[in-house]
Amino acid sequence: MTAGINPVVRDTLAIAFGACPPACRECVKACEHQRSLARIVALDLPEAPFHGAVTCLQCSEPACRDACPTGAIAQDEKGVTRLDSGRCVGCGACAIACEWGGINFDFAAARAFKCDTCDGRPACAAACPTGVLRWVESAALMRQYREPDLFTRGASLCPGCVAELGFRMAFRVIGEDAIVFAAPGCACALANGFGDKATTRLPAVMCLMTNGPSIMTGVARRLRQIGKQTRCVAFIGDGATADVGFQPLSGAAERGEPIVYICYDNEGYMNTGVQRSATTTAGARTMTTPVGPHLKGKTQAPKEVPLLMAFHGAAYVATASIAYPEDFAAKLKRALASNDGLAYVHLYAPCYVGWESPMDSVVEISRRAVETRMFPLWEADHGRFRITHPIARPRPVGDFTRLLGRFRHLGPAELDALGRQAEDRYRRIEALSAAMPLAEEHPRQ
């Protein structure tokens, strides 16, 4: 996005399509409580199998409005396509056009309506007991991450990885006071540039593979000491996190260093051969954990270092994901407000190379990883934690392991296995959430 241009952003009605539990009807049941006739209709199809939701998704040029010969349908100033019943004859033009069957009809007044919002509070959103349905203020989001991109254009690394995005991202909430600190890995690239060629307005330090935390240190202190609140930030691998940095950024968390931490974590050495690291899901096939007659991938649990550094004392940690930027964005102004302490965020960051998946997958993967709780959202702030994204009902976690070639190998049993672990996770942070829960909204929010 370019420094001074405002795009029009609308807030909308997101739909996880194909996600809802069989036979759930509480989204018809809100809307027809809301409007008479519901606007959402409820599709169970067993021998799809598919259980899902379907309504108007308020196409930014929709194709019904332009069928309508009466001009019975148009766009408000908010984006919302709104049919007026009074000048609508019936025809049915509207439905033939709409090819995502977002519009209904009522055949006893032989008028079409649709879905319009609830005028910004959808009833069906607020009714959807396991989050398939949310309203997105889209609007927010953007403001969010208003910051201009600090980075130069075009893919630095492979097309559509999640580590770039990542760190896109995150730095149009950071903003211009910062550093960037990077070590040896993929996204180290971005920060510092290639041969004399730089890729970024920021000022940026690259630092091995076993001292990013404590380079960031010295850093922090001399900044401190002249009177100056740059911050500095780590975008840095879980090779150079969980493994053979961790004891400086094991250390850094222990004397309360001011410094803002983030892990892509794309669970192996990606940059050198897709070797496996300690974060690497069990299960999951690398050069280094190969499989064949006597090893299936991975036989380790991988290790839980967003936990380890809220144990360490860090005054604030979060994991996150690209698939709920609004809950990305949130953690790290929290991050950025931490100034007592080390502040760590992990980012999960799927390598469609390393893990085998489709080049335009990784962000279906980071949702699916939420969903069925492979990867949960959750803060601790000062040691209190929250979940921030709850998944009542939980996807099989065949959902997940099915976009990546590096699980094709496990059967009914590792599979099992690979979900008690991940419910084992969840059950772990809902514990520490009910034991020591973290406000709703506290001061950061």
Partner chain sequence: MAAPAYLPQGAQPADGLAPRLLDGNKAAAYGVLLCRPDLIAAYPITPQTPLLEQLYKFKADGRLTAETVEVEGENSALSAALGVTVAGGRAFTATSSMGLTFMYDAYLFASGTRVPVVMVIAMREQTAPTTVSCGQQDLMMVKEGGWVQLVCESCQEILDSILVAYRLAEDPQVQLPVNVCYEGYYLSHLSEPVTVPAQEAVDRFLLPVRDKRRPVLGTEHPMTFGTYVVGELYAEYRYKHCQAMERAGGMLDAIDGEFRAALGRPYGGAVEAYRAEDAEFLMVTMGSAAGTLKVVVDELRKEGIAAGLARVRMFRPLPARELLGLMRGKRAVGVVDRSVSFGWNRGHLFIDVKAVAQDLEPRIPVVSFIGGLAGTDLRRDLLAGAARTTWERGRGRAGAEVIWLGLE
Contents of the next structure:
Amino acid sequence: MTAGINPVVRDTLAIAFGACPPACRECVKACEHQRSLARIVALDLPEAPFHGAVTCLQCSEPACRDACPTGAIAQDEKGVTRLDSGRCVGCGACAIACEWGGINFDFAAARAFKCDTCDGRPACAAACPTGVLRWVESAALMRQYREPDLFTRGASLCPGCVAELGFRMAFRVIGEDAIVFAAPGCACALANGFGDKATTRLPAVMCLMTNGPSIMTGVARRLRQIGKQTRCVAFIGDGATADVGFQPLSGAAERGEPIVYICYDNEGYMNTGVQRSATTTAGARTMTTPVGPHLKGKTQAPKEVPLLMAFHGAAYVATASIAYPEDFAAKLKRALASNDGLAYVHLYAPCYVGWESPMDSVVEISRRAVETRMFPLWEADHGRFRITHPIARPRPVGDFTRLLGRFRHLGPAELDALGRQAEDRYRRIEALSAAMPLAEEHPRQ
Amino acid sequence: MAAPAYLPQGAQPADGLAPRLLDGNKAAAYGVLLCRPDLIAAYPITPQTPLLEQLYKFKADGRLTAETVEVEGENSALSAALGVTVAGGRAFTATSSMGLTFMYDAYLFASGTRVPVVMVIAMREQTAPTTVSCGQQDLMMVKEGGWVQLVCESCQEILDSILVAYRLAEDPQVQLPVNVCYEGYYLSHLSEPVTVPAQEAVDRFLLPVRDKRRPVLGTEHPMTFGTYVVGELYAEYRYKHCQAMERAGGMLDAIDGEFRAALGRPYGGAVEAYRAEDAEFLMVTMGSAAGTLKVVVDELRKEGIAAGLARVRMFRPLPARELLGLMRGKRAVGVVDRSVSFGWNRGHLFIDVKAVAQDLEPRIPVVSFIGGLAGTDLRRDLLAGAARTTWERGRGRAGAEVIWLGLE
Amino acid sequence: MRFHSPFEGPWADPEAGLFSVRSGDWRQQRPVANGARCCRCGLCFLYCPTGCISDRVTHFEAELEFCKGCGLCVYICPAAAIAMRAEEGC
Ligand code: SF4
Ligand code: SF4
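Given the form predicted on its own, state the structure of the form predicted together with its partner chain.
Expanding to the full complex; the earlier chain stays at the top.
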């Protein structure tokens, strides 16, 4: 199989290694409760310091199986490695072969035993209070992202760019019956073509900063006129969305144009070298909100474009994050299904270059932003609101800002203010969800 | 056949050749109706608004089937029109003055991407100072924008030019956006007898878009529109754009011929010559002032002064060859402009004419007359004065190169 | 006059092949897959920003022609089946 084609995958237990809080044994307790002997170990090594959970990772070519002299270990058709205790002679070869501490040993019975994922419903992951253990239902996930990737492999975006990632992810859900609209900015490199060559196999339009939704209006009206179901989908940055291109977006939303508009929000003009935009978080350092004796980053709170879109009466509005791919895909599907007006999806798109963080950090930043309530995940269907990923106990905002050099200059008072802004943002959505709730299983045409 | 109607409402456009009284905006609306557009997107601005209102009236009456988009601004008006055109439809939009400058980015985008949209410019002064009065300054702000630009003299010509504009724009050899320009109030709000052609005749003259050769955005054959271009390829597209401009210039004569055959009215190509052949000197202008200048020419001829007029119908591409031909053998040329070029401090059409006149041997004086700004009348006496001055220059009298009519 | 584009304006037909840069040349570190370790969750395939990871039946692996070496696959892999190694000279 090649990239872009939907592969067969397996559900799996994801472990954030070494990210456990000290002395937490919730997973071990849950496993003991379920299976009497725990098949997961909570390593608590304060002097290392290391606090982390260890269990079998269900390798595709398990070393334990190969090491077992009696053939007691085998992989089942779902890829779960199982140990038949009846054939185990207690030699411990499997435990020595596994680098991951994935084999457990019952010294009383002199038998090895191991995790079998509770047949796809691991008690440990359900019990984990921190999200270090997650049961990733990738089989179901990949069914949501099943469409082929029709964009060029070699696109001129930075390594690890979340705009590139989000663009590809979005269209793996949206599929081929769509016309993609881009505007000047980082992500347009995937859609604007170069010279006499295209960069995507989808029909594509490279718009101006100031007219994406309006060109889409013309195209969408035409498609409707000739009886086509093809959807017009924009993937455009926050500058063209919140700043210079806001007027046409506002107009298209008010008129109820049947278009899908995805804004990837990297909070600034990153393609021109990191200048602030209306959506830049307060306090952030950019090239036009630098840090010096007289200025400490951006002084204003971000413009909340998704809320503004909801108040325009858009048919569907959602915020989304690549760290929550099921949620992202579900929202894209709802956006596509809402044919009676504009659908707006606001994708959180941390730019590690402009936000000053490591190259491989965009998923982590995205998740933290949700966990700290900096970026609440919600949706609004015809003015009815719902938080799709409630954060009952938010992490302190410092857990988010710590990841990003652009906040390095902030003192405790400024961080507090940032935290309060995040709280306000979350509570606003909470209040809307309470006042005008959207039923979880809302029917769609 | 219906009697000549003072009010067009209720009358079918196909109801024959009897002239009816229409102002320029209504004439334009009839032209648009007859071209069967798929989408109309416009934003109201004085003096274009009644055109827009008339189109919505047609829609309300069920005569116009086009999609209509009440956009939030002019940039969106042109962009929506562009979108439907790229997706294989026919679109119309219209604007004036500040609306035109507000859509400037889309304006340049439309021509650079070779999208055959047709747009009316109901010409108006360009703020500031703030005014909504007539002038040609708005057109001048976009004369280098890469569009084909037709300038009308009468309400009949407005209607007819819209038909011609679609023919020209959508021709596979052209594929350029076209402006149909007429002066605010002097034409937009002036009622004249206008013959509304029969729909069948128009249908013979203007084929549906599906019969034209051009790429269409869609899933049948996915393509990218508006690619990022650098270097040599950029020069290639510029070259092709200029070539298309050349062809558009040459094609207007042929299209006028077909128009005459199908609809009965001759226009005579990119420049209308009026008593120019045997003239001693030539006046040049475009737009509604040409009517007054024709009267002036006739009057001077009665006095024995051999005046002639060249009315520029196609401002872009500039019909340089035709203008040169008409100027050859004349002793002087006077150009009447309803606009100014800052820095040159002359009229815009004057600059073009003067550049063309460099090819004349021997050189002749070319005089710039600026007048009619902000809706002031280009009265007969003012234009007669301009013509006399030009005549005198041809006979050796010295004077300033630019003269502000009514101010000096 | 020799033209590059068959079109009057800036259109492009993907049938003529897609434009792509050899983004693998930018790489300062490469992902090295430990195929035996891979639990075939497919997360790297989904999360590779360049879309350059392909299914090698027993495991998933990057196409180095396009892999930019961002390391996101390493971050996302729950099985620690991928490791980044510095490229020669980096
Ligand atoms: S290093 Fe980055 S670009 Fe390379 S395969 Fe991994 S995720 Fe893809
Ligand atoms: S993320 Fe890791 S375990 Fe999952 S498919 Fe990729 S290499 Fe295998």
